[in-house]
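Read the single chain below, which is given as structure tokens and is the form predicted on its own.
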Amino acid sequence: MSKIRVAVFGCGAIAQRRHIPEYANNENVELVAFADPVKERAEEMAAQYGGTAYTDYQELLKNEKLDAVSVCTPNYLHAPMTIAAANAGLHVLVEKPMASNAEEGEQMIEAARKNGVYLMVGHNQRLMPPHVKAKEILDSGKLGKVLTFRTSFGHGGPEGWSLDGRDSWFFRKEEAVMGAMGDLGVHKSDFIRYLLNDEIVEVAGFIGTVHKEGTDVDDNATCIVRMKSGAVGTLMASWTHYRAGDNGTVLWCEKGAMKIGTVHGDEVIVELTDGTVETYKVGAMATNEKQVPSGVIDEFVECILTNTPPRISGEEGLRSLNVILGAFESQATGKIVKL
């Protein structure tokens, strides 16, 4: 069988430590060609990988023959990108947030749809597997229903993980659109979504810039949301959480709690009112300091290779922006939103 053809769009640290090397790891895939403004990054990569460098993306696509692409470009860029790329008939699997704002996140579903083509959102916490394994849990109903959750995630910000350090795009609000918001508490919107098989109704949002000086993008935010089931929770996200990053969840259920991410090497720990303690380790988060495979690309290979739509779509990909950008507006209007 023929290999899957690739193309990456913005060779900066998340092609760079995740996406590029997870193609390269995956047999059904050839790295065919790299875009990046800076040449140099893109140069760097089809050397170390074979294929072609671009500073255009538009003369990568005039030129290339390929299957899909994936974008890892500043936020702005998202949908231009996607859209340019479904036209020309590739499946893509986007950088999180998928878009600046919903017009933009549905032009993209619209532009996948009306060309056959698949679109895929990198919500890589959904396949993290303490949150594969705290599905699994929730699912089976031992804990009964979700009644209240916190779910938070912080590191000390993207200077530590860029590139470009402190002068990444990731402070630049024309570039970036939001801060700690889009980076992530979008990963946290979709998956709290994802983990109770629910939708956030209601949302108050709380969100500013605390700490980072220089920039006009948020730095903390935290939120209140109300599922439609009535469960009522805190998602946080921080640029601030120096040394000590979070990426924990802990739900509180009619038959007991589960913390999911809050005690290493128990990666999931399971307290029913019954008096039992269950524990798991299952593996752990991929933190800025250590990557482990993200899971994304061999999903997204596998739904191209069977022709099978991708569970983490532009609509759920949407869904989870909208979460947000409800989060954004009330605190632009002190109000809560009804999303």
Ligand SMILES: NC(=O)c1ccc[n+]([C@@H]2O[C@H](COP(=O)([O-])OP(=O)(O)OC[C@H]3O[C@@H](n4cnc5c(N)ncnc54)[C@H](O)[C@@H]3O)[C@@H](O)[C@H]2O)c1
Given for the second form:
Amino acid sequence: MSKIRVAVFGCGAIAQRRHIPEYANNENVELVAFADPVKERAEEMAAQYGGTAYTDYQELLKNEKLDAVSVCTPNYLHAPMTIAAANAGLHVLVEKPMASNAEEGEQMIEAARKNGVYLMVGHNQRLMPPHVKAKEILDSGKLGKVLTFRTSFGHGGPEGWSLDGRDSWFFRKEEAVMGAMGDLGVHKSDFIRYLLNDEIVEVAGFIGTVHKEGTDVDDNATCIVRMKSGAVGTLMASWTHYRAGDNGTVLWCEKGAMKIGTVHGDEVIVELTDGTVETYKVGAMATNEKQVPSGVIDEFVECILTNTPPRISGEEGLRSLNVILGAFESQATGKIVKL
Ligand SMILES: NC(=O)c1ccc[n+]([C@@H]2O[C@H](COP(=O)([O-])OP(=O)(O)OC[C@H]3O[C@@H](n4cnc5c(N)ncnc54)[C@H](O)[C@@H]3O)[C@@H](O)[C@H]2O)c1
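Complement to the form predicted on its own: the form predicted in complex with this ligand:
Next comes the full complex, and the chain you just saw is listed first.
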């Protein structure tokens, strides 16, 4: 079988640390081209992995014969790049948040549908080993119904991650659209929807810029959410966890509690009401400092190879984004927003 020909738009941190190496490790993929307006970044990737470097993704699309692209660019470019690639007949793996707003998200889904290509969103939290284990335990029914929960994601901010550091697009609203909520909050709205197999129906958001200077995006958010099932929980996103960064979730259920990623070493802990405590060491959660394979790229390639629609679809990405957009509406209006 011939290899899937892939191009990567944006050669920054997520492309260099996850997408490109994970494509390179996949024997069914040929990396064909890279686009980044910072020419050296695209050239460096082409030199290291083979293929052609471009500064303009549209030129890349015109010149190259491709099957799929990864969109790893600042958030405001996700929609135009995805739509252009879908209209060129290519499958698209787009980073999160999938779009700047709901209309764009819908247009992306429609572009993929009408061109008969797959659209997948890079919600890699679903695939992290502790999260996979937690879902398996919850689905087994041993904890009963989820009643309340908290889920949070915090680190010291993108200055420690983005290739452009403190000068990054992450801090500019025009390019990022949102701050910690688009970076981290959307991971958790996606994860909690997925884990509980449920939808968020109401959201109240307290969102603001608490500490970062010289930015017009949010650096912290605390939200209260209600699920369709009736379960209520909090969802936090922070760029000011300068120490003790967190990617933890705790569920309190009818028959006990589950702690996910809250204790270093024991990634999932189940405490049952009968006194039993079970600990599962299933492999670490990725952090900015310690990258582990995301699994997202292999899953995207597998979907293409086997003609299977991606489970982390555009529709899923949009539902998770809509929760975050609802939280911003709540912050702006001072009201609880129904989704
Ligand atoms: N799934 C995850 O866990 C995860 C983690 C980090 C970032 N992300 C997402 O990945 C995306 C990229 O973030 P990053 O961390 O790599 O940022 P980054 O700042 O490190 O890199 C962004 C790159 O995009 C390039 N770029 C800007 N305009 C471009 C254009 N017109 N064409 C091609 N490239 C262009 C920049 O020059 C830069 O090299 C964002 O949407 C972010 O939210 C996802």
